[in-house]
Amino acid sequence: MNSPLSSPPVWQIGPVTITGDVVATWVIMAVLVAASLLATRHLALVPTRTQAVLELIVGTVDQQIRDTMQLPPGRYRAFIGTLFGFIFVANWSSLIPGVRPPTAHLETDAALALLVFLAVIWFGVQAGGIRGYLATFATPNLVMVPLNVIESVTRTFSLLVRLFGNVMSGVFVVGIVLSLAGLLVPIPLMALDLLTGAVQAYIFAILAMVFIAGAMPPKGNKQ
């Protein structure tokens, strides 16, 4: 068996390659991009079903991001709705035969947790400059400085390892499982598995979102 954290090569392109994870990821932002844009093309005031069903989608994301960040939706909508599809998609990419899901590699998941990184800043310096970003390492004192730097960088690890380590773990134990047992016997376990990658899209968009709001500045420190 191999193990659980290589990806095989697809080909190679000079010093680079492309394993089979690299190629489910590109596949998988290509068939999201196309979605959208065939999905919204010919948007109307009267709803048609597709549409209907999109705006329900945006709407839930907005009412979450109010609920759980307490700002409105329009700023943040557009990261933490294609945060949350692009994880919810390649978690469920197991379904295709042969597929493994990319955050089931490490490299994918670290990306991921580098982007809400990047995001926390650049949403927290628009929220209030660099100024009031930077209060925010001095909330709700200065000496919670250094603990709320180390704390910056060890939330964005935990992110990286709590999706890997739920995502691999499913894949590894229904790969084990059909392994031993056939191909009927391991279905219940891949509807478990189906179930976990859901929650975990939904867990790590709220994470993301619950971040991006601890960087907004204070009150009476906005610009």
Given for the second form:
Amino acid sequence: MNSPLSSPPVWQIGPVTITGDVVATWVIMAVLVAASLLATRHLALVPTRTQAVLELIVGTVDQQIRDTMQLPPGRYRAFIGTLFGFIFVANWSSLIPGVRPPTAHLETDAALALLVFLAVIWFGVQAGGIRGYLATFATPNLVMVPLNVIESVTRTFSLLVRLFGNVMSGVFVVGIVLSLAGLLVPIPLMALDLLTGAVQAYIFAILAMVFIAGAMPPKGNKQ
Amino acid sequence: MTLNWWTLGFQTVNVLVLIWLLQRFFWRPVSAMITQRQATIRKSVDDAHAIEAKAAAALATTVTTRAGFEAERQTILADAHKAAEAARASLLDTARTQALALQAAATAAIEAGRQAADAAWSGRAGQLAIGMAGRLATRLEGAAVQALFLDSLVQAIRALPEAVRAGLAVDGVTLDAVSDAPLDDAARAVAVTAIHGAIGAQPEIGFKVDASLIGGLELHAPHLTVANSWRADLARIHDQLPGESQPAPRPKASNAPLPLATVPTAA
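Next, report the structure of the form predicted in complex with its partner chain; the form predicted on its own has already been given.
After this comes the whole thing, all chains and molecules, with the earlier chain placed first.
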């Protein structure tokens, strides 16, 4: 049995290693994009049932952004929504036999956490400029600057570790139980793993919104 | 546990690409459709509000027009009421006038009828009384009655003016002593003597009989009649009855005695 923590390479082109996680991510990307193209082919003012579901998804994401960030959702919709959708689909990809969720590996979670870290800076600078963004580290006062700087890094690691730990542990548990018991025994654990995957996707998206909103300058101080 | 930096890089790029792709093919189209629908709904709501405002304005106009209709109706009704009241008053005045005229005419007719009836009944009563008196008077006969009539005749002749009495004594004039019954010779002689004495002359006197006198003795000259009979008395009484303008009917002669004295009347 291979270690769940290991990610065996699929291709090796010189120093470039293409692991199974990357391939799985490409497949997920292809599925999501293809599904989007299929679903949005016939958008109309009078919605079909499929379009109603799509609009419900978009509306829910927008509402979550409004409730969490207290900001118009247009600028953050694609980032937050895609993070949630990708993590959700990646976590639930464990339902397919032989597929290991990309999020069960450290590189994918690190990439997601890195993107959140960069997005905080990007949106913060966009909203308040560089000085405005840097000024957010001095809240509530200058004494908090070191702590806020450290926090901006550590919370990124917390994102990484939280997602990785939950998904990886689920895969571990299912793998261990499957190796010890019969075929049907891990099913409850797999169902719990699905719930955990959905919750982790939601938590990751919510925390990303909270971190981005924390980088916004206070109201009335926007540039 | 090691970190594969190539994988980290690939995954980072993959997620960025996925964000871009989904932004292009999912989030933006669906969001645009939501926005478009919201705009359409907003426009529909605005149009509905505009239509509602127009409807409200039309309703207000209609209400105003209806109020105008109501005011005009009230004015027309008031004018009609005034006209009807004037017509009613005019008709009432006309009817009252006509009624008063009819009442006056009816009252006059009733009064005239009542007077005519009174006169008719009075005439009938007079005729009845005269007839009854005539019947009673025809039963009075005899020398005493003749003497009374002769005495009355003498007094009437003496009451005549002197010139009239002188006219009775003109030569050639024959006076007629008319009685209701023939007089015997003695009565005639007494009558001639008394008449000559009353006239103061001795004209020729003839005797005639007229039963319609009922009772009495009259002296008829060519131009003078000294009425002294029950018939003349009853005619005079009848003429004096109230409501009597017509000459009294002549009572029929009968055998009844004469109960009343007569007053001579110069004709």
